[in-house]
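Only one chain comes next, encoded as structure tokens, the form predicted on its own.
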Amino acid sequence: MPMVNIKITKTGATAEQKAELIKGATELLQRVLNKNPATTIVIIEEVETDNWGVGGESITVRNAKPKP
């Protein structure tokens, strides 16, 4: 039973973009390694922005600063 976990920020995935990620990774799994897409889990967990860092600084604080 393969379980695959996507994270991703809180910054607006619908829920078709997120049933389209649900359904992408299943049949990727089903592809690749031959999985029963009936015995595969997919998780999306949502992570404020504030929980997730690049470059030593939060996502908020980058998304905040000027696009050049």
The other form holds:
6 protein chains.
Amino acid sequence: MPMVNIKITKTGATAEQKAELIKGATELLQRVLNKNPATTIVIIEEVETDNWGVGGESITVRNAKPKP
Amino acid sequence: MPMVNIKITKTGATAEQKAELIKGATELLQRVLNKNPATTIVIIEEVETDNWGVGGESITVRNAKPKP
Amino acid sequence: MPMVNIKITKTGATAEQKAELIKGATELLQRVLNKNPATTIVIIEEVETDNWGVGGESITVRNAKPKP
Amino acid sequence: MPMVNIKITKTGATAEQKAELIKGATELLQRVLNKNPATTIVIIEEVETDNWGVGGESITVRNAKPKP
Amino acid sequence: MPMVNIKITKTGATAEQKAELIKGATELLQRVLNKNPATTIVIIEEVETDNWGVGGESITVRNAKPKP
Amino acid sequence: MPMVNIKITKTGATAEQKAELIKGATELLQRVLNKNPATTIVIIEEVETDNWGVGGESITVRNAKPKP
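Having seen the form predicted on its own, please provide the structure of the form predicted in complex with a further copy of the same chain.
Complete assembly follows, chain above in first position.
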């Protein structure tokens, strides 16, 4: 019964894409560690871009910058 | 000062029920490990059913299936 | 299938005490939200006292202070 | 590439304040452990006051009490 | 820069298996959401069987029971 | 009572450095959001380099590569 927690920025992942993440992560644990897929839990957390920082800046600020 | 994190699907837990979870988890840590209830923190996270998977499928999909 | 994560300092909780936490948290979710105990997961994390801080100090440092 | 997760109650932190948390946490890891700020990730989670408990009560309930 | 956290019981996953989990989770995020693999972080946590409970019992206790 | 969780690779942070992280994170929350330092909790998790991946590889593997 592994637990997979996936954190992504909230930028429009669809229900279909989230279903693929759930399916793919469950299969990964089965393939690599032979974990029973019936009891693998996957939780996806979508985080606002104001609330996710990298390089000392929020993703909101980074995305607003002109691309070089 | 233990920390308890409870993740449930977002399916209508009321403020009263959440208050009971907070009270119950705090008492559990006091009873079993003699932790001071004044400093026990409980955080409840409610996760959309699209974002919670088990058995390789989202809870949304599972709940939509006819019961056998 | 709720998920409960309990973080405590690593200060000698026994296997019996941890079993009581697992049992108690599972019953709490069943009693309050009618969650099926068979699929409730409880994970206990024990954190070294050097790695847990409160009030700006580690628990190691706090415990070393003379009690007033 | 450290990961910092900050959980606060959802009580009106502004985008500017969240940007300061991201900047400050990134600098802290650089100053203390010489971690490359370019790859430090900071995630801020804002939790409803009904969902955050301390002392066995939700923050909602605590805030509603008259101050002594 | 997604973050994937995988929690499994500490029951002998090898460095090679953990490397496969890291590779597989990174590819999954790239395939489904087109996330840049260079900045995807995967953290694997291995939890003692005394500290992981399901169905109200620790994995240690469950594994000690005779199989039907 | 904010909660700060810092995840770093287990590569020799000293008790003094961890104390500085605890102090710094607590001050950050006080300075930016006026949070009472007495109730801010900081938890540091040190993760084995086999268990931390970035760019699809574990830190163990990355560190073993010759620097360009």
